[in-house]
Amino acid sequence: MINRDKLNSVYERELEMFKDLHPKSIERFEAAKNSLLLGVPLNWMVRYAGGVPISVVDSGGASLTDADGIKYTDFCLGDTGSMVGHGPLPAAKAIAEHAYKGTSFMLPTEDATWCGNELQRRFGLKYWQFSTSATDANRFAIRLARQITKRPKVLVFNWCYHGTVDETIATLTEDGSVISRKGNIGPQIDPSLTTKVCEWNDVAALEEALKDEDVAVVMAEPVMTNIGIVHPLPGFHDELRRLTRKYGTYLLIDETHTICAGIGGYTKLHGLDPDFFVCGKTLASGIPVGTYGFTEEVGEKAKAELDALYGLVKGIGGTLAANAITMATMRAVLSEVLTPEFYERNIPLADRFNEGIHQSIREFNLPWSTQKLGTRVEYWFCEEEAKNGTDAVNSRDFELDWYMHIYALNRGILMTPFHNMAIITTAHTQEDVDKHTEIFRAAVAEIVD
């Protein structure tokens, strides 16, 4: 249905026009390259489309405004960093607050305690650390699988995401070995040495994995996001959580971007059981900041270990960990944002943007599908649904989501620069989503026999 020669000529056009449409964020990124490595403060930026990324002088809500002063509806959202918005009014307040209070002290405050009690409340489990990244959270729950459990190995799933946690950027060959990833920059051991990976919804190869017994601890997100959404099997939850407790390997269910699946996230929805939970990004509104909570059983356990270990540096924690500053804004997010409302609101406004993008699927009978998980839509240049990750990334069509970004971009709509994907918060209105809808249905007239 699509003409590949339609597409790569409208896609030069789109370039063209992006260009011109953007020659201060073009000036102020080649003035960056002097001192930032590929003119980017973080390498991935450059991955926007257009080759540039748009930089950004203001925002509020669900919208940006870039230097050339267009305005973009941003339904990329800091790729969940900023999933309730930027600048939600009781985080702006109480990030305000704190800047002249102090924001770190290396001391604990009431606010940690009330965070730690209403994650307690919302996950289930027992006790609660922070950190400043969930990437660090994920190496902090590593560390203390291992150290319990004496076993030297994780378990992850192909194409998974964890950040930049080491031992997770690693693939699986077609003869099943474990080998980094392409695009592991540096990595300190061969993976082979500390990773199994397995394909996600595979049972007899996750048992299999495990029955060598020197798995420490499974990391899952509860449905695979930075692949594509790929959701589990039916009963897939219900094996991996059977056979890790056969084999004695804690379970870690890292719920950074699938938070987006309801007020406890994926794991209070479908009453999931995990040792070690993990999240991180929205739940400070953009504020670094990461968390791991685990059981009484590991908390026990845990602490007879560290109380076993002398000296200050242990391989988990950070000053900046719990600071005041985050502590006060997540405890805004969680009591006054991040509410039961706000996913009452955003699943059905995310239901429509689904909605619009199955009208243009329809209309132009296009081999096309959609992935969605609570406030995110994602949608799919293929008709059957990925089962791993393997699959997902065979799916991919570079062509088209180059060209999709930057035809949407051109014309006021940012979406999430890795992969085709929204998400929807308090800030947007059906207007937007409608306005989505319609540059979607126009950017495949466009490219169509």
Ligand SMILES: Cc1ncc(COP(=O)(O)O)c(C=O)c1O
Contents of the next structure:
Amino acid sequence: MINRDKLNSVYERELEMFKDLHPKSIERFEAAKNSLLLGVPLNWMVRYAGGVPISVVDSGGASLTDADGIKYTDFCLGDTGSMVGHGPLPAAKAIAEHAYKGTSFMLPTEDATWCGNELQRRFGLKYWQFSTSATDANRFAIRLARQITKRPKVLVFNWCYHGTVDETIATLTEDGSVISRKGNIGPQIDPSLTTKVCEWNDVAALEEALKDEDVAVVMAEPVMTNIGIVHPLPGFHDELRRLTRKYGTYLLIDETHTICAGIGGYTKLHGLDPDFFVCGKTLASGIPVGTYGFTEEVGEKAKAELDALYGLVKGIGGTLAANAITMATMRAVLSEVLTPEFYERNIPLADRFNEGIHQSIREFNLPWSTQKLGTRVEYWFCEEEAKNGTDAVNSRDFELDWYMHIYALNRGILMTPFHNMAIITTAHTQEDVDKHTEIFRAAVAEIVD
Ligand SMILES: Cc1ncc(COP(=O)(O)O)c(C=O)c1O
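Follow the form predicted on its own with the form predicted in complex with the named molecule, if you could.
The complete assembly is shown below, putting the previous chain first.
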């Protein structure tokens, strides 16, 4: 059993240790407060264990070095942005070449066509467009869906995350109303005007919500990953597809994270058949990117709409979308890095990471569990598997969460903040994984009776 007194005192010790180990990162963080809100360029960066982000001075493969000269095994990998590792050579070459040749023309390059063809081959959808983030790809897909269906609403699953898309930052109250998600900054309008929310895996609630035929598109990660990994129950995807078709609603599958499942994402692995498909992040090795694909039927309807609106895609896009350096990098990643061999090598290593955690769970008889998806593994501080976002939220334990993160960080391991998740990449070795196993065990041994 976890002893909370021990946990609290060891956590305090670890916080002190963090401060002793990181004087330069702390100094840089304090100095940054002069011009950066909260001392960081992106406010999420204060959410790392210790409340001070380590200041990165070097990286490569699966490691980072901070301003205090400490080297970390990086299992966060930019929360998927660097799932292919830091600076894989084919991507680095493409970036370097285009840094000299020119980066952005607002004109197509052959690499974009190559990428479109490759995305079509991998994921099965006919037409592709690009953006500078997966957030934007989701936004643009919503706009096309609304334009074609003439319906105002989107439907998302409770505690989902699809980037900072206004319509999706909504949750359910206990009485089933839709409200702005706690912590949402400056909600654009009352989200119940734009959004319906259902619990994941709840087929009856989904049908009830779609019945009114006012939903343009249902957006779903094929496995929830942003509130921890919550798998679909058997048959849920079949029902999701059946009901969206029955009520004339488009289905968007967002594989920005679940691309870790396999070469064609979860979609190919499980034979899903979405109308829209969104991905981003790692496809260009961490260069900002998003992409959205759609079926031929959607494409033909979109073309007709756009012709009628004369002129291409007013309001959908951005001058930096599909720029030359991003397209060249994506081509390099898809052709040479994110290959079948990537998954063949790294999924077994993720299994080893998972088994390492289970060794301690068994040894200390912990009421904890793990979830896995392809190259992604995470541990939970509960035994029972969450069936939906509410279960996942209710099982959170912030004391344990912060302690496990900072304990690992103080010993040279960076886990993904927000939950206890690791992503495995080709530059990770068995030794890296076994180091985590050892540190995880040591962290647990200090807080059990
Ligand atoms: C499922 C999903 N969709 C979209 C996004 C947004 O990606 P980006 O940060 O590139 O806008 C994220 C980010 O984590 C995500 O997890």
